[in-house]
Every structure is written in structure tokens, then in C-alpha cells.
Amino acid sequence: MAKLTIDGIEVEVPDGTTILNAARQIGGKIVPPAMCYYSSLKETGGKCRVCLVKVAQGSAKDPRPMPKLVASCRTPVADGMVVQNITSPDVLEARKGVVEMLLINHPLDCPICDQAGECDLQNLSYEHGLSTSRYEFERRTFEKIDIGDKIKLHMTRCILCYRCVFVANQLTKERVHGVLDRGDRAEISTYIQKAVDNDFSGNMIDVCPVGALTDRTFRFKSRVWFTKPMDAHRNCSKCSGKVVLWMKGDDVLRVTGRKDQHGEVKEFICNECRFEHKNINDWTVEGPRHIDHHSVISQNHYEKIDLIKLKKEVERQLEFQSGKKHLTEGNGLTQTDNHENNQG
């Protein structure tokens, strides 16, 4: 086991758990974001650089700090290891460098696009892009082209995460799709325009955290704000059959896999649970789905309020501002300093 300290905070994990992973366990905002690892999938991470932070200490056996910022998805820790996220001024101006990167091609269509509301780069450039461009060169564009009868692709949206290869890599037989190409001219495509056509090829659409791989069945029917989220389960062969319906009044407009916290599916589902059961007949309905109060899709869901989590919750952040407070102090600045020097 290693104890670290992110944030001001200590936590305890063990050998060989990623820093971006210790910070999972303490949670709240010290969790550094990540638009390309993704824990159900293997070797992920390290691509997108959004997750970098700063070791300050290496650890207590060798107390110099990394020369330089790490992504945090794929460092280990160490024991007396001590990381800095939202406390340094440097990992915070350097993720939004990244952010503007990440934003240099990517189209302003939010408005049209069906993953707004549930898109983790706009969320992203929301806390950290700038409100304008610096960038005055033309813009690399794609055409819109479906890779399969369920799957539209629509390249210009795309980050590189490399997500949806390593799904395709890891869940089916044989992979037909890739990034071709290198640099500026990088893309994901299929070989000769071949069509992604297996079992799990819909877990794409799940694992991109952009609209860039969108269900062609859901396409442009709703936002998800007005949809209701429930959790349903049915006996499937090829899967858990343990799914979300995401629902208006009694149809049910798309079914996708059950992501956790931090986004990602646990338990990937069959295209049959996705594209051929769109009847609530065909499920066994357990209830509405919990999502997070921070989300737009949350608005007007109500739910049965779990009275201890949610003490357990305002705990946590109580101890999380305690800490941050503490770590303030000890630089020689109050919390109050702080906002008046912003202010200033």
C-alpha cells in the first residue's frame, strides 16, 4: 500500500494504482478529468493530456518533484508521493492549453449536436476554453459518413481519444476500423469505406466522449434534457442485458450501457439490447436512472433522495474545503486572500 497526498489530501491505495485513480477515491472537483482513459479498457490513456498534473514530491524515499507535468492516468503512485491538481496555477493554465488545442478543429454545432448535455469536452471548455479563438487558419473538415447501419461518423467532432479502437480491439473478433493517417491528417475511418458490422460495435457510440460517433437511430429526436433516464434489465445471452432507457412518456428513444461517476461503462451491452429493443415490453424496468445534480440531464428528474449518501456526500466536501483551506493557509494565504486577490 502507498499514502500520497493530493490536494492536501491523504489517501491510501495500492502499489501500482494510477494517481488519476487515487483521486477517483477521494473524489469531488481534486478528480482530474480524462477524455481518453477509460478503466473497462486496457491501455488506454496518456493521448488526450487533459489529465496532466504536478508531483511535487516524488516520494518519501526520493522527495525531489517530476521536472515536468504527468499525465495522471498513466503515473503510478508512490509512497509519500504528493500531487498537486487544482492547487497549482501550472496544471491549471496548462489544461487550458490543451482544452484550446482540443478545440482548435472542433465545430461550434452544440445546438445541433446530440451529445450536448452529456459531452464531456463541453464541459471541458466550459471550466477551462477561452471565450474566443486565437486560431486563424482554416479548419480540417470531413464529411459526414455512416460506418454501419446504427453508426454515424462524424470525423470533424473527433478528439483522437482512440476509445472507440480499443472497444473494437477488446470486444469483438475482428477490428475493420482504425486512425489512418498520421499528424494533421489523422482520422478514424474503416479500410475502403468496410462497415463496422458485429455484436458490440454500439459500445462506440458509449466510450466517445464527444458526438463524433452518434446513434443513428437517436439522431436528432431529442435532447437529452427532456428524456427520462431509467435503469431496466432483460435476459440476454451475449450481455448483462443491464441497460439505461432513456424514455418520452412510453416510448423509448435509445438504450444505452450503464456509466458510472466518472462516465464510463462497466458492463458493455449487445447491439440487440441497444438497436432491437426499443419496446418497454421488452424490459423489466427497475427504476429511474441516478444522475449526477451537476448535470443538465438532471433537471426535473426527481428521485427518491438517499438521505445517508447524501450526508455522506456533504461530509466529504465538508472535509475536502477543510483541506483546501488548511493548504491555503500554510502558503501564507486565507481563503478570503485568495478571492480579493482575484478580485484585484
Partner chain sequence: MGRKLLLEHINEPGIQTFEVYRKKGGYASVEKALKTMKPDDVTEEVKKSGLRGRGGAGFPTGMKWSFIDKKSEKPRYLVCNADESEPGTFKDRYLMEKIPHALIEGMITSSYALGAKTSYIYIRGEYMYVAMILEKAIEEAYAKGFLGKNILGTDYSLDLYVHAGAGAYICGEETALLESLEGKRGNPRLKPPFPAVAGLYACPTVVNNVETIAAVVPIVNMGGDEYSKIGVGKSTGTKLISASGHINKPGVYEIELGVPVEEFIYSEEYCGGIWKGRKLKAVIAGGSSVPILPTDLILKTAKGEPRLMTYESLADGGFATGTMLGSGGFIVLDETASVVENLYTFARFYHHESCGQCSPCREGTGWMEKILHRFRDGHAKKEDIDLLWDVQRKIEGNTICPLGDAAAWPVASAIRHFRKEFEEAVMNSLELAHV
Second form
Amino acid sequence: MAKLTIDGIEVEVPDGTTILNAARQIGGKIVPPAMCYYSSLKETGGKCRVCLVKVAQGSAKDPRPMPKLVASCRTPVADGMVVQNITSPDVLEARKGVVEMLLINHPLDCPICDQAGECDLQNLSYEHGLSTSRYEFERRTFEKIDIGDKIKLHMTRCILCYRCVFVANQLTKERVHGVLDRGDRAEISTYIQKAVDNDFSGNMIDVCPVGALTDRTFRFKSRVWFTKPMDAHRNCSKCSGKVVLWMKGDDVLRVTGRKDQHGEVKEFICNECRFEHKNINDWTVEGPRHIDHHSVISQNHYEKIDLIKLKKEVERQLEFQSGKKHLTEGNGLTQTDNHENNQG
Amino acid sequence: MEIKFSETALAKANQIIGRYPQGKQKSAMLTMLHLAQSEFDGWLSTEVMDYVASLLSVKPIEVYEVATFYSMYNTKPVGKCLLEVCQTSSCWLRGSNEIVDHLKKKLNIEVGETTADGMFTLKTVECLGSCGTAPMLQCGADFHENLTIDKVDELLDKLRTKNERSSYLKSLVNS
Amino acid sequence: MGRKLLLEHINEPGIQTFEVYRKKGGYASVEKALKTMKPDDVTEEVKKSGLRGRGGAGFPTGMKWSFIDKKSEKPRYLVCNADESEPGTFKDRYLMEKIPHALIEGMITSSYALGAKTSYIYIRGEYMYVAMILEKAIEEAYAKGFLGKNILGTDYSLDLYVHAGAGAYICGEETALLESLEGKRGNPRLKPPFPAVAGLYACPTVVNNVETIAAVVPIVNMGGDEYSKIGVGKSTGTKLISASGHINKPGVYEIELGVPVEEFIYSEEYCGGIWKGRKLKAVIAGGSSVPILPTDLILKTAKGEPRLMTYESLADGGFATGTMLGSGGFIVLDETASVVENLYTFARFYHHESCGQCSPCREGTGWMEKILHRFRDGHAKKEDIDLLWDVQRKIEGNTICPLGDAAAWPVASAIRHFRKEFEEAVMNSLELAHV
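Could the form predicted in complex with the partner chain be given as well, to go with the form predicted alone?
Every chain and every other molecule in the complex is listed next, the one we just looked at coming first.
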């Protein structure tokens, strides 16, 4: 076991645990964000750099600080380690920089993106982003393509987290897509237009932190925050059958795996459960899904209402409408119905 | 047309694969793609890459990923002679821009284009480690160094007369 | 004349061949090591010599060797990094092309020290003709019993192969090189684990630069202590310097570490002064990634001491007023050269060569190139200087591998020391816009 502190909070974890997972054990605001790491997929992490933290003391044995910020998702803890995340201005500055880099070529098409409301990049940019872009050049674009009849690849939105490649490597027998080209020309692709077609390919959608891979059967059906997530299950021979149904009235608009508070699916589901059972009668509904992740969908109207929070939110909205404040200055998500009208 | 290596190339391929431990034949990928490019008109079509995948017992996507990563592989057809002019620092300091401009004018093409007769493709590249003999260009395996406009003209004439496809690997296949 | 340890016989006709190389004392280190020394003795000599990695990072070689995991049951590998791609650097090509056996000999002696039974030379694909020269030299070494089974009748056996890359600067980073050697994209690995524990095929591996490995030959021959007497302080031995740009005599020079920079630039033995009778403006002393220094700071340190060609002296003053020896890629700019435009070629280079795996480098290198393109083409704005500074700062230190730093440092140093040139470019842009 190793004892360490993260932002001054002590935690004890088994040797070999990463700083990120130690932080997750503590929970709350000191947990670094993660765009590419995915605990249920081996070898993920290290690439997006949003989880960088400062190691102010390496270990009890060797108290020297680490010379550079480290990716908390891939750096193992050590006994006596002192980690700074939100208490380090360097970390916050670096994270702001990384978010800016992730956004310079991003289309910022949230109003028409199915991922809006449950997008890690959107959340990050609210928290760390600038209100304006300093990037004045033409943004990189790619053609949208269908990889099979169920999945849409919108490469322009991709942040190259590689998660979907790991899904294909680890959950399916035949990987047909990958990362092609290099540098900022790199793209997720099948090279020759080819369907990604196997029982578990749909999990690529769930692991995608942005709107690069979306469910074609749900495309433009509804903003996620207008749907009700319900835990449900069915007997399935291919997977656990444990899913979340995203409903509007009695209609099942979308089926996904169950994401935990860090936005990760621990039990991957098969394509049959995901795409072929859009009838409520196919499922045993367990009850409303609590969405812990701090995005707009957690403000679901049928969950218990916090009146004080609501009052604050209304006041904030009024301030925005009166033009006193820019939307990004707030700390919650505040999209209103207007977005639906913007849907292109 | 069936995509298949010549006997010499196939023998070479097997020899290369033998340089790596059992089960690590994927290590031969880079050389295999060089060989393939040399065998099939200087570029890698999907069919050629699929053939390489079969030779190495890997998935086709693994070959596409590699072929598109490295700058020496062409995934589109190129002219018989690929002229790669270095343009980084030391070459730029010693006049690589003039060399490129001259080639563009002389061949009547832009960088990245191929002459109408399919003879030359002009490409600018980053540092080839010939900074002490700058400016330079590479055509196939050959480095042409300390270039002047006259030397470039001479080279073009020579290549035209020779009328052979340039290859990084020619000597390997022949060896 | 300084001592020559690597290039002593460079002008000997036929030195490319085994026969002549052997006649000139070649392969003595293999005989000495295999017949009279234990593998650890060889490592000990390398430690004593003070040899530091010649590829750019300058890490003590003997220490690197001692990290190799000897408890592991897996095979060990020595991989030679011949992916010389740092702009301004061409010494390894020169050495391999002219005296291929020097590298082969170093590989055998070093592999013996590390207990490697199979070793690879990873050479950049563009050097394919050099790869052929090496292949031929290896063939000769096999024929003469210096490679293969039971070398020189000892228990030691070694297979040595050349592996050509295919165009990617990033493969000079040792873990990207290993990925590439495994037939994959050259994406650097996340560390730990380090190659000494899990390198090629997840086996213990040491990756060393060509010149580093070649230097093992004289070290074993003369002994580490003797080698360490050459040079100044912790900069021991000789170093190959690739000199290019606006000088009278570009080329590869072997120097004893400690030669004053001024002497290196102006003496007839080395660069022979600035070409066309012009004045010196700036030097990039260790390959494209190290900070550029203006004349006053490259010839003398901020303290006013003569700057020497050593790891320490070149780094004196930190990045505020110093630079690095790096790979020894010595690029000289005369008074007419534009620092901004030269920087643009570097920015374009790093943008082209970023592997794209991590976001600050993937996005930031392209951004810097685009901003610098604006300077070059006369569309720059005043704010662009600070923006450029800020972008490089957000790349530096935040990436998986050192390519991010390598892309950031030249930008930072150019702005630091030549801000005026950037400002002039902005002024010219304004005038252009006015016209």
C-alpha cells in the first residue's frame, strides 16, 4: 500500500495504482479530468494531457519533485508522494493550454452535435476554456462518413483519444479501423470505406469522449437533456444486457451502456441490445438512472429538485439574458431550449 | 493483374522476416513496404498493402496505419523519378528555394505534381541529413548534393536519358 | 590538431572494407573485450570514460547500460539509433558511410557488454544507400568470424541486422524507434516502463546513438581512464560536429571537447570562417531543437568567458543566455540571414514530424507554423509575437516525448534573442498593408 496526498487530502491505495485512480478514490473536485484514459480498456491514456498534475514530492524515499507535469492516468503512485492538481497554478495553466489546443481545430458545432450535453470536451471547455478563440486560421475538416449503418464518424470533432481503436482491439476479433496519417493530419478511418461490423462495435460510440462517433439510430432524434435515462436489462446471450434506455414518453430513443460517475462503461453491451431493441417491452425497467457526471443531463427534471440551487440558476440565467455576463463565465451548463431551434 | 512479388523480391522478403524472432514478423513491415513500393511502380495501392498484410499475417488496417505514417511511402501514384528537395534550415540557408523554383519552372509543375509525361514528381521534404552539402535533393536512393541550377539541369537530362523508375531499394532487390 | 579517435583513418583508401579497416587496427576492441574482459568490465570502462550519449541528450552511457534489467530471463537487445534526423546533423551518416566497420565493431563490443545475442541498427529510410554499405560490412564481419556463432572461438555469439525506417523524425526518440522496429507507427511510448526494463518486444533493451557506440571502440582500446583525460570536466572524449550553413567549410569535424566556439567557427582546421566575407549573426549549436544564440552569446558566455564546445559551457547561463551541445548539429547564420524565416523552416519541420499522438504537440506545432508563415508572408500582427510565445510555452513540458520541447525551444529562443526581427516583420507587414 502507498499513502499519498492529492491537493492536501490523504489517501491510501494499493501499490501500482495510478495517481488518477487514487484521486478518483477521494472523489470530488480534485479528480483530474480524463479524455483518453478509460479504466475498462487496457493501455489507454497518456495522450490527451488534460489530466496532467504536478508531483511536488516523488516519494518518501526520494522526495525530489518530478521535473515536468505528469499524466496522472499513467503515473503510478509512490508512498509519501505529494500531488497537486487544482491547488497548482501550473497545472491549471497547462490544462487551460491543453483545452485550447483541443479546441483550435474543433468545429464547435455543439448546437447540432448529438453529443452535446454529455460531451467531455464541452464540459472541459466550460471549466477551463477561453471565451474566445485565439486561433485565426482555417480549421481542419474531414468528410463525415458512415462506418456501417449504425455508426457515424464525424472526424472533424475527433480529439484522437484512440479509445475506439482500443475497443476494436480488445472487444472485437477483427479491427478494421485505426489511426491513419500522422500529426495534425491524423485521422480515425477504415482507409477504404468499410463497415465496422461486429457484435461489439457500438461500444465505440459510448467510449468516444466527443461527438466523433455517434449512434445513427439516435441521430437528431432529441437533445439528450430532454430524454429520461432509465436503468434496464434483458436476458442477452452476448452481453450482460444491463443498459440505460434514453426515453421520451414511452419511446426508447437510444440504448447505451451504463456509465459511472467518471463517464466510463464498465460492462460493455452488444450491438443487438444497443440497436435492435428499441421497444420498451423488450426490457425490464429498473428505475431512473442517476447521472452523477456534471453535465446538463444531470439536471434532470424528474430528480429531486434543489430549490436553492434552482434559484441561483434562475438568477444566473437572468444575468446572462441581460447581457451582464458571458455564458462561459458560469460554472454550470445552461443551455436552454434555444438549442433545439438551432439544430441543423 | 495478380499482385505478387517477383521471385527475387519474395526471397528477399523471407530473408528479411528471418531477421526477427519467431512471431515478430510484423517487424519486417517497413522493409516489406519498401520492397512493395519498389516492385509495384513506386507506390502502395490498397491491393498491394493487402498483399503485404497477407505476407506478414497481420490485419490490413495495420498496414494502412503504417503506410500512411511514414513519409517515404506513397499511397498515390508518382512519376518515374520522384525528386525530393530538402528545404529545412541549412538547405534553405544555402538556396534550396531557388532549386525548387527552378524545378517548378523547368518541369512546369507545382510541388506535389507530376509532369504530364509521368516522368517526374516534385516533392519538398524535410531535413535529409545532408546539411553540410546543401542544397540537395534525393531521387531514389541517390543523394544529389551541393546543387546548383546547372547541376539540376544536368541531372534532369541524365534521368530522362536513363528513363528508369527511381527506387530507394533497387540495390537491395538486386543484391 | 586535436586528437582523432573516430575519424583517424577516414582518408585511408579502402577504409570502407574489412581488410583495410582491420589492417589499421580495426576490431582490436572485440578481441580485447571477448578474450580478456568480462562483460561487466567493459561497462565499467565505459563508465570510467565519462562517455555521454552523442545523440543529443548527453546521458552518461555507462549508467544507461547499468540500468539494463539483468534479472529478467528474457533476451536483451542492443539497438543502434541511426535515425539521424535532427536538422543540422549528418555526422552519423558520414561515419557509417566512410567507416562502416567502426560502427559494426562498436556494436559487437557493446552487445557483448550488455549480453545481447541479437542487435539491430535502426537507420533512417532515406539513408538506404548507407544501409547497403552497412549490410555489406556486416556480411564481411560474418565471413571473418566477428559475427555469428562463437565469435573468435569464444562462447559469445551475436547476430547483427540493419533495419531501415521509412521517413519519420520521431523515430529518433528511442521508444518511437522501438515501435517502428516492431513494425508499427512511430508513436513514442509512455514511460515508465523504460526500455532498459521493457524495450524491444518488451525485453530489456539499450538504445544508443551511432557515434556513442563507435566511441566504445577507442574506450575499450585505450581504457576508460585514458579516454576521460581527453576533453574538459564532464565533457570527455571527442565529438563529431556537423557544421553547416553560412560557413566556408561545411562538413563533419571531430573535435576534442573543449575547443573554443570561436576557434571552431573561424579556424582553418574547422569551419574556416563565415562565407562571402560576411559577419556572423547567430548559431544553432546542437541541432535544430537547441536555442539559437546571437554572436555575442555564442562566442562568450553572459559572464564574459569564452564559450567552449562542451556540454557545460554551451549550457552556461541556462536557456536565458545559453544553449546545448545537443547532437552537435552546428548551423551558422550570417548577417544577411533572417532568423524569423529560418525559424519558419524549423516550425514547418516540427509540424510535419509531430506524430500526432498527444494534443499539445499535434495541435501546437501546426499553430506555430501558421503564425510564422504569417511573419514570412508579411501578414503578421503585433499580437502574434506574444501569441507565438504563449503557444510554445503551452507545448513545452506538456507532451509525451521531447519533440514538443524540441519544437518549442527554437521558437522561444528566437523571440528571446531576436525579438527585434519579429517586430520589424510586423512593421513591414503594416507597410505592406498600407501600400
